[in-house]
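In the form predicted on its own, a lone chain appears below as structure tokens.
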Amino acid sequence: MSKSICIVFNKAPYGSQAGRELLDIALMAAAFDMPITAIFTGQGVYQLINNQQPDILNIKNHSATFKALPLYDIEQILVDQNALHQFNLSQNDLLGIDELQYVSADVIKSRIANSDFVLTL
């Protein structure tokens, strides 16, 4: 039996390399038919906005990557609410992946405490 992996996005997507890094890591972890569960918390959810245009600042746009994640059959997404209402974005803001779940922190705490490996940079 496969050993669950949460990864963990809570920075914002070009202040850093974290973003980028975590999501190679959800994409390869998947290929090897691991269980994940990607959670976008804090300032991770600005990672799934949509329309980003980091190429004014001569950054790689890796925005749309993130729909990829239900072809590597990630298919447990979850958004903490609390952080796109702190952030004052909706739903509508967000990329359009039909796996996005909108969750409570209670959920993502329990999803975190129930995985055998959480990863976050």
Partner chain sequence: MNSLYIINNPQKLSEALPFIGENDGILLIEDAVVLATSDSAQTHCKNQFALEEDLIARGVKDKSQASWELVDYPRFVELTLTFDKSITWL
Second form
Amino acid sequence: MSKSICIVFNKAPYGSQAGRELLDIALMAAAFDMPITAIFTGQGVYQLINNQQPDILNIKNHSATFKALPLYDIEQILVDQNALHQFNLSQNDLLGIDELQYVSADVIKSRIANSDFVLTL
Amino acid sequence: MSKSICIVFNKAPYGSQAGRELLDIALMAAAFDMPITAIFTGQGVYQLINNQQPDILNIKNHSATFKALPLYDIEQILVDQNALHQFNLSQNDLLGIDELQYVSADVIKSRIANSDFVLTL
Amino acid sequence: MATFSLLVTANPYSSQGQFSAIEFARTLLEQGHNLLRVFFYADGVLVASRLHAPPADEINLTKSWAKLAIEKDIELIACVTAANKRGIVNASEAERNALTGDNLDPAFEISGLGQLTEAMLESDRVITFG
Amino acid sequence: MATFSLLVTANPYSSQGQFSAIEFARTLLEQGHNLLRVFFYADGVLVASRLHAPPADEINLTKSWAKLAIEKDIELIACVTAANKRGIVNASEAERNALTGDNLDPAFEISGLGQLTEAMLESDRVITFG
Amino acid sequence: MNSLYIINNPQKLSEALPFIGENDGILLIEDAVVLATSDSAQTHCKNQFALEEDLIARGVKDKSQASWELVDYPRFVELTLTFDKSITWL
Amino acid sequence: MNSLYIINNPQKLSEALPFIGENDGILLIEDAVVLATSDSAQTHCKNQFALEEDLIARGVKDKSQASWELVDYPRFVELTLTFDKSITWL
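Please show me the structure of the same protein in the form predicted together with the partner chain, now that we have looked at it in the form predicted on its own.
Entire complex below, previous chain first.
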């Protein structure tokens, strides 16, 4: 069985390129058929906000790629619900992706514990 | 009268180069006879710790330059005493520089208010 | 009409600061203010390389600065110490350091920190983007 | 004896991560472990330029990596997307992008992200320095 | 003299706050604009601004609180002239 | 599986903590070693380490608390093998 990987998004767009560059790792791992979990925690939940318009600042919008994750067979997408509450966000503020799972820190903790690799950036 | 400047050190060595590169600005401003205040707050107080030995990691030790600040006529050196307390540090832990003034946030606030330029990095 | 200078320390690839600085520069010029100098320091100097090849659908920040500099006659100065340490060199520095090649974009100039201090003394406002 | 790979994303000039990664690499090799590959990503790729001119009394990180790679036959690979965006190009990429010059240090190779994934599959441990 | 404190990282506001006077200004830009969407980031400072373009870029403009006045880039430039100096607290 | 959490920025420990299990390990390196000098950074994790070289570099080795075990680089390498995987929480 292939090794599994968690990709942890914990930084907001667009002040850093972390989200963008983690996405590229996720897509590459998918191409290698690694079982992948995408985790959104802390300010990383802002990566999933719908209606992002960074193009008004001449910055490329990478949020459409998050919507496409299931097309790349990345269907395990965990959103830390504590982080949503902390930032006053609700599920309605996020991209409409059927596969989003709103979970507690404990669910994320056990997923991380059971993966072979865990990456943040 | 020349314009005055506050240089604010708020990051620890050696995880970032901010201390080092702010020092270069301070020395250059001194060469232009600008009245300078060096301010150490937050994790920036670690810049002044005595007995730093980054050379064991092949990193250059810039702390001797802090000791030399008075030689460059930078004699206003303010250390935020709240930051010292917060990090469990005492005056004995710092470099022996006669000109260090241990002050409250309010003293720093008024010095910043009365300066023409204030730089962090 | 006021005279501005900018101090840009932001990493051009990993942070938003260079985008903000360019937008701020454009806006102040549209309002009829003067922009004396943009001084690049710390990781900000990385934008002064002419060897960037960003994806085709993305902004080339070096060219954005160069366009502004040429159209509006603005000085783009990278600090020599910060630049050389970070692998940004012009031909003479490359020769002095026995490096094979150089990479400074022609719209930028390499000079000393004194240019920042001078900008402070000669501008009404210096705004930092980090 | 274990097989390690490293993922290095640290900015070589503004953070300590590259120093830590080199020290970690040296130590594991001294202990007799294998180092399959060092993969540079994000700002970590900046160290792959041969045009650095740090002050004479300071470490040249590029040369430190190169020395390790040559002595111990270790692959130093910079991600092509991250590198080209950040102004790190080899001769063929320079030509393809119509750039005048290149700056990749000969001890480093530019390749795709697949090399990171492969390293994960082929190593006992992958340690990140950011 | 009154200063405009420019904050571009949400973690930095609390660090700068002890030095910010009631009549100074705070301008949130870049990632720090998310602070304007939270009711927990209220300060003692009378002049609270957030950069509208950065809120729009992140899709959170309609979540910003009334206590933060939205300003665009032209107002940003004007603010740097209204205040005696600008301090970017990195 | 037990993980070694590598923390190199003092602000990141509290962010990672909800995901760290009692039998996981925490290793402080680089700027994060200052956490080992403070009695306020105690965790529920049984295996707390701090990199000795980074404490010495910063001149704060003799201020580190007994609850953080000092390890050198050779021990750092060993720890990454003792634990099933390493997670650098950036």
